[in-house]
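Taking the form predicted on its own, here's one chain by itself in structure tokens.
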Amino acid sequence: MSQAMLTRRQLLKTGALALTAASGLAAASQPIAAPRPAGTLSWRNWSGSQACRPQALDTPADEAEIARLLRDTTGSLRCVGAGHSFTPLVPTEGRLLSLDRLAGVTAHDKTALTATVRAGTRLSQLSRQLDGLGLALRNLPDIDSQSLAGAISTATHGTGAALPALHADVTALRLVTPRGEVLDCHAGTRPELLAAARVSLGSLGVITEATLKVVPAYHLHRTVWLKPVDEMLAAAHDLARQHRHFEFYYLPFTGYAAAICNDLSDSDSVLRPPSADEDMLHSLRQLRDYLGRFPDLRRWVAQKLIDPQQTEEARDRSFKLLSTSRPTKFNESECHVPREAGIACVREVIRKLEQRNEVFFPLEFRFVKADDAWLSPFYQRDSCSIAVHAAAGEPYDYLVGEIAPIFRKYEGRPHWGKLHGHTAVDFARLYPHWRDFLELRRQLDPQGRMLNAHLRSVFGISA
């Protein structure tokens, strides 16, 4: 999301007047306490919605140490990175394993346009190291604090009608199995394991290194503008075809959506206006707090405040524009629907969201190209991604309880790291290689060491 389309000063002034008229009503919310299982250490994810007390936290320095650890210990083990998954992929009462000491680019080939990267490398670090080599990732998600292993294992993605998710650029990887065996996977050796391991939720073993396709470093030119939401929905597919990266954010209870486009730029000059994301979120929250019980008045006030002629331009290195920081924490659900169903689906999601007066967080709509990883939500399917959010500390059950049925209606495949209501039955129907993946997982990890309660539920495996 980007750019203040409401200004805080305007909102405070007009909102205060509206507040007086509305007898001082505000939306209420209660924080949700995260579960805290018994244990000796403590871990909590970024939003605070998931927590655990593992028996141990291991921080191996190299692949050999990981192999010894898996051979010499027993019990469950889960890998942990930046903790940006909203689903309980990490929580375990066994061991947590951090790959933070396995970081950095180990090799690159500027002719073949490939880079080999240790799995614990954070995407922000990877982008800067590649940039120093004159290289870049083809695309990036909108935050870059994740580890490489975490990002590819959950099918983390950016936006671009012709651009696939990050894992689609993985041409080879090294995997330490639960028995401590090190396997090389690439198209010529173990192609099926490569297809399975690229998106595997940390369930097949520990990924230690990946080789990715990269591109020469490039600059982008970003443009942001506002449109009434109906006009944005009508133009979305054309905009996605016209721009390298296109997405939009719908601003609830305003009638407007903000378009964000990034295109290749020949200019190496830098233009970076100060980010106004936090101001905009603050304004939308205030509008909700003042007028939450009066949606028509809230929408009327918003449309009086919004200047639809506002635009923003920016130019910089690709990684500096594609990923942004998110100081305001939130919880999120995201689903990927067939591209042709994207607009119909998001219309229903918007209608459902605006039946809840407490909603203020923008909805995000993106485009992702198909790939061929077995558990990729984009498997053989060009997709539109629809993400809904609630501020951390506020109730968020409705993101699944009320929105998931809409996603399911449109054959949506949920983001593995984001809240969803799908079950093993759903996944078996949605993923052609679902049973192939489960059989491969069973062969590699018959004792289920790499599983936790959440993954057992996802895979339909009894405890």
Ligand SMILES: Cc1cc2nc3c(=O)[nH]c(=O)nc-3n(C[C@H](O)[C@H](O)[C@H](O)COP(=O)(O)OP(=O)(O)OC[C@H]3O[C@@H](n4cnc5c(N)ncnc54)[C@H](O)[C@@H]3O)c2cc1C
The other form holds:
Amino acid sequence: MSQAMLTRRQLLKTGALALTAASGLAAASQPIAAPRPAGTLSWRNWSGSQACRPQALDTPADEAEIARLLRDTTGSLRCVGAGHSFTPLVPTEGRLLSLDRLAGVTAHDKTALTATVRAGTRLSQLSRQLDGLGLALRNLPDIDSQSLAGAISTATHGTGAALPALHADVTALRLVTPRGEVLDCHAGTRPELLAAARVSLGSLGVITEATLKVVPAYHLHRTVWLKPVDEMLAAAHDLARQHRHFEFYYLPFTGYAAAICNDLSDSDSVLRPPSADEDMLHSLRQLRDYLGRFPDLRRWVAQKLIDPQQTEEARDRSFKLLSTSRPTKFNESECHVPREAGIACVREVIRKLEQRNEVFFPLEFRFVKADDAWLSPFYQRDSCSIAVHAAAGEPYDYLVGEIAPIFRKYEGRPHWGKLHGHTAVDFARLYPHWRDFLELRRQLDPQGRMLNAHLRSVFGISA
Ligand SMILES: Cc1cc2nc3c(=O)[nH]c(=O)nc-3n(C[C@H](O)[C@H](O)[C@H](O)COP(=O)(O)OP(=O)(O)OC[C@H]3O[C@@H](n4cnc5c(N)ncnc54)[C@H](O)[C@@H]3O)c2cc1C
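In place of the form predicted on its own, output the structure of the form predicted together with the ligand.
Shown next: the complete complex, the earlier chain at its head.
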């Protein structure tokens, strides 16, 4: 391996962005005009780890059509957004419902700083439309391929010690219940329903629209640098306090972590060095392929190749820096632990991961502020989020089998859209409103139309 293959700049990039991405719209997300014969449809998620053969794929054009569909049909039904969840939230043998045709901002108020958005809108489209209106979302996840409804339904988040997950900015939403009734969920009129529906895993009905708090459009300045991992762990909480967005990636078997900070910028000039993310990921994989059986040598070689003095700077509109793309597919598990336990937990996770020589994907560590949605993993808890990944096509069972016990030990609440081994018993203990949510779900959907096998297991409901 040549020095050029593993320059620090590439490592920085890998650390910052290396988890490859791609839009990865699954088959179900493509609008299909006419019904096709039963059994001929197939759907799979972004990473290819989940699949199903639904009876029908519906792509309604408006809320009235959704209400009619729910009233006029029987049997099970699941919503799909962009198919970017790793857990089997979407697979169904019944009907699959895509809101791809319900997209775009329908109203906005620049004084109140709110925007009303159709549920099928992709976050990328939403950011660009808001930008055209001089507005922006407060924060964004690593990628912006997700649908708005899919993102909020699983408590999708970015990073920032003072910034909550996306659903915390939802002030109202419209929900079509499994009986076809349209409910306006608003903090003033139905606070409990809103608290439940904001993160509801597609189990309470079909979300057709959400009103979000937004902020004036802003620019960010990004700085990326490398530090030995122990120094990064010691500095992480201070860095999170000092920067609007802070996260780090640990680069396995190198001893280094990459810090990524994004802060408000007064300048609207754009500075975008070319991305070397894929090259870096490729280099980490090659180190694993060539030296995986010799972890000490692998670490020694990595440390010789990394130049820890380099930094990377970028400036751009907020949404262009906060979200990126991930061409290399992977499977992922992520857990949110109480803020004060974050560093102790990630130390154990790193130790456990590095007992497996096949690991090469960076580990991601982020900060998320507490909120009050009933099934939010951040419910009344400022959190640190720890995410572990394995390349698609490689074994990934250990992400849950070996790492989940550590997350459990630290009272971690798993990301709803990422692989986990938690059970209904765990959730009942971790979520103060768990039983309230289950009761509301039972009232709205007594026949369990919106459930699939995964949700029955998560909720502890027998078939
Ligand atoms: C490459 C990649 C990067 C990621 N980065 C992040 C990240 O930075 N932060 C993070 O928190 N997560 C991240 N995720 C996870 C992802 O954000 C979540 O899994 C999210 O739910 C995916 O949105 P989606 O539109 O694909 O929803 P889907 O996966 O299609 O569906 C998710 C859930 O939403 C429900 N749903 C969808 N539409 C509706 C609707 N209209 N009404 C009711 N329910 C509905 C579905 O039934 C399902 O339960 C990432 C995933 C990938 C693949």
